[in-house]
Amino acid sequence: MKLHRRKSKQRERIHELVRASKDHPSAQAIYDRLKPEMPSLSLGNVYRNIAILLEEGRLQSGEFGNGTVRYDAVVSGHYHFVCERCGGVSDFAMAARDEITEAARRLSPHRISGHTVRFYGICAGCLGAEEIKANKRR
């Protein structure tokens, strides 16, 4: 049974910031990024609205390498992009592959419910720096 929840500004506002961002906000990004605009905002209300937001399926959340809870609104299936070098995460432009969930439902005897594809490499903003940093040695 679904509980059902009053309208929340803080909680609209959180899920109208992930869903403006490219760049899967943490919780502590999130209250940093909102704190300003609502001083009355705490780290404990973000991760109560963050939980709400999970599970009324308005959110996703994944982990990326360093330990770090991040969230997406984008809750279909997409893959993602990892820079090895500066951690960003960000939404990788490839349509996600359902025959990949269905080779792996005929191959395994468990119950798969779908998947994830992260690629790994270096951003082009750190491909840019490098090539800056490059350019001033000549």
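Superpose the two forms; the largest set of C-alphas matching within 1.5 Å is the rigid core. Everything quoted here is computed from the prediction, not taken from an experiment. Residue numbers count along the first chain shown, from 1. What changes on going to the form predicted together with a further copy of the same chain:
Shown in the overlay between the two forms, fitted on the rigid core, is a CA shift at Gly44 smaller than 2 Å.
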The other form holds:
Protein chains: 2
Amino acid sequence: MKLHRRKSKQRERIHELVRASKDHPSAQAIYDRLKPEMPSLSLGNVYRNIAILLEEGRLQSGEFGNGTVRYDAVVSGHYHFVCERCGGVSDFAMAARDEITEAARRLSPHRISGHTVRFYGICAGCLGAEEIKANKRR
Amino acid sequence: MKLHRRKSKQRERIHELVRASKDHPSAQAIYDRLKPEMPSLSLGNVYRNIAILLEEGRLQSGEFGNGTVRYDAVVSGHYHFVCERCGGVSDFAMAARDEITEAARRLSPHRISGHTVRFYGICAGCLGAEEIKANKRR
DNA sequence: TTACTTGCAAAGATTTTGCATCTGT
DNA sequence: ACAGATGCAAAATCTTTGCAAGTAA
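Having gone through the form predicted on its own, I am curious about the other one (the form predicted together with a further copy of the same chain); can you provide its structure?
Up next: the whole complex, starting with the chain shown before.
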């Protein structure tokens, strides 16, 4: 960790972009979206800034079954839904259940600071596509 | 997905090893542990078999904040604890709360098949190490 | 000025693949 | 015999780093 941290245009834009994105972009996706408006941006720098933002606790990382790591702005304890068909990730509109963390504290010798929940299944979009296929079949 | 699947010594051993391991090994770790007893084993084949086991639903994958993907045998809905200090991952002895999945179904247009919970914090081991340091300091 | 940031490119790490060979059924 | 499985090595991906040049404070 550096002693002093300056403000950097790139870093702030990365943070903003992730906050504004609903699809939990990967490092490459962040780079692709920012490149047009910041032609000098480099992928390596995106990685460096992501690491800093993670360290500062302004971003969260997660891997959602499709291999690459994706990022997410930190919004107090929100849950995720992952589609097992298309690999899409979205925020899940369910209030965080703090009682789960409390129950965990009573059960464990570890110091528990929080929890996150991930739901699995098939998203509405993929379900629709499936029905269309099923119809064609007959 | 292949039409027919043979039994393969390597695949079964990989599955067994992951089931027997408590630390959610990465592909490389699986390879390292199996290599002594199966000298001909190749890392590429470990990856191939992991992919098959995931496809068959016999393994689960997860990324726990330290970059690389780790694997876990599927035991019906168990939760995880991740230490933010040492990066260790362990199973968490809390019964799965099916009512969370049910509540999610009521809230969402997606077809939800299940959920998983991940707790974050600092493990007992790291807490101990911290205390020792604190004592030295005075 | 000082120390953090950046772009670029090279290096590392992780994962996937093609192909010839081997093996379960 | 046939189709899947394996080892090996090369290729493709993804991520980290060294370095010289730029820049906020």
